[in-house]
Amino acid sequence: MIVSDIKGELYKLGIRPSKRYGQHFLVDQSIADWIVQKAEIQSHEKVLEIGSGLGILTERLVPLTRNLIIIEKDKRLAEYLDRKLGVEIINMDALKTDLPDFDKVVSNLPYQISSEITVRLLDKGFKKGVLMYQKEFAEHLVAEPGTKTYSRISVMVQYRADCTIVKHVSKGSYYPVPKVDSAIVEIIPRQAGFQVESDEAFRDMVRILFAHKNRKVRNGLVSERRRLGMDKQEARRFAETLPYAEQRPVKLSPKELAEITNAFCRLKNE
C-alpha cells in the first residue's frame, strides 16, 4: 500500500490513527520486507504478531507460516484483515490478555506498550523476535552500564536476552509521520550468565535503585527502606556490608546488580 491507499482504507472503516494508541502504519514495502526476512520463518513455527494495523507485515507472514497468531486490539483492523486474508485475530489488548506460546514474534509494536509488552513477551519466552520501536527506546535496550542511554528497561531485557539494532527506519516510512525515527531490534533470549536468587526479589531491586540511579546504591537503599521492610538502622548496617554501596546504579551490570538482590535475599532468608 501507498499512503494514499492507507488514507482511503482507513477512511472506509472510520479510523482517524490515535496518537494515544501510537498508531503510525507502516508505508515502506522495503522494510516490511526486511522484516520478515529477518525472522527467517520455518512454515512450522508459531509466529506472533501484535497490533498488525492494516497488515503490512501479516501479509508477508501468512505464507510462511500455517501458526500465525495476530493479535489486534482494534476491532475495524481486526475485521478488516479477517476479510481481507482469512486469518483469525484475538481481537484484545495484547498487554490485558494472556499470550498464546510461540516461537518468534514479528511486530511493528505501538510505541506505548513498548516496554510493558517486551517484558511480557521475555516472560513468555520464544526463539526470536524481530522489532520495530521507537529509536530512542531501542537505544535503551541495547544501552551499556554508564552510558546516557542506560535504564531499569536495559537490565530487565539484556539479563534475559542478547538486544541488537540491526535496522534503522526513518519517520518517513510510517503514516502519519511520526515525530522520531524507529529501529529494527532482533532479541534473542537466553539463560542468565549467572545466578539469581528470585527473578521477583531482582526485579523489586532493580526498580527500587534506578529510582535513585545516579545515587550511590547505599544512599538510595536507605531512603527506601520502607519498601524493603527495614527501619533506618537495619537499612543502614544492610547497605553497608552490600557490594557495589558506593557505586551508583546507573554503573552497574546486570550481574552486579544481581549481586546486591542476592545479598538481600540471603539477609531476608537468615
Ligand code: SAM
Contents of the next structure:
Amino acid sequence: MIVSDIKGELYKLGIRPSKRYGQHFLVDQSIADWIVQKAEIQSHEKVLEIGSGLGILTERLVPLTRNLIIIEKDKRLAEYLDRKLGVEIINMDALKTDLPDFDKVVSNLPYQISSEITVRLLDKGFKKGVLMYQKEFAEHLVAEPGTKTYSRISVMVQYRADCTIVKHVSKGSYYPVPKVDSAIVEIIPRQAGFQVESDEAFRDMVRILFAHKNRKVRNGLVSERRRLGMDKQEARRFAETLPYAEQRPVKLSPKELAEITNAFCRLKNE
Ligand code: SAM
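Can you now output the form predicted together with the ligand? The one shown was the form predicted on its own.
Complete assembly follows, chain above in first position.
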C-alpha cells in the first residue's frame, strides 16, 4: 500500500491513528520485504506477529508458514485483517495475554511496549526475532558496557540473547510520520554463559544498581538498602564484601552484575 491507500483504508475504517497504540504504519514495501526475508522462515515454524496493523508484514508472512499467530490490540484493525486475509487474529493486548509458544517473532512493534514485550518474549524463549523498534531503544538493546546508552534493558536482554541492529529505517517510511527514526534488530536467544543464582534476584539487583548507574556500586547499594532488606550498617558491611564495589554499574558486564547478585544471594542464604 502506498500512503494514499493507507489513508483511504483508515478513513473507511473510521480510524484516526492513535499515538497511545503507537499506530505508525509502515509504508515502504521494500522494508517489509527485507524484514520478512531476514527472518528466514521455514513453513513448519510457528511465527508470532505482534501489532499487525493494516497487515504489511502479515500479508508477507501468511504464504510462508502454516503456523502464524497474530496479536493486535485494536479491534477494528483485527477485524479488518481477518476480513482481508482470512487469518485469525487474537484481538488482545500483547502485554496482558499469555504468549503462545513460537519459533520466530517478526513485528513492527508499538514503541510504548518495546521494553516490556521484549522481556516477555525472551521469557518464552524462541529461535530468532526480527523486530522493528524506535532507534533509541534499539541502541539500548545493543549498547556495550561503559557507553551512554548502556542501561538496565541492555543487561536484561544481552544476558540471554545476541542483539544486532541489522538495518536503520527512516521515519519517512511510515504513515503518519513519527518523530524519530527506527531500527530493525535481530535477536537470537542463547544461554547466559555464566551462572546466576536466581533470575528474579538478578532482575531485582540490576534494577537497584541501575537506579544509580553512574554512582559507585557501594554507594548505590547503601542508598537502596531498604530494597535489599538491610539497614545502613548491614548494607555497608555487605558492600565491603562485594566484587566491583568501587566500580560504577554502567561499566559492568552482565556477567559482573551476576557476580554481585550471586554474592547477595549467598549472604541471604547464610
Ligand atoms: N505492523 C504494522 C505495520 O508495520 O504497519 C503496524 C505497526 S504499528 C507500529 C503497531 C501496531 O501495534 C498497531 O497496529 C497497534 O494497534 C498495535 N498495538 C499497539 N499496542 C498493542 C498491544 N499492547 N498489543 C498488541 N498490539 C498493539
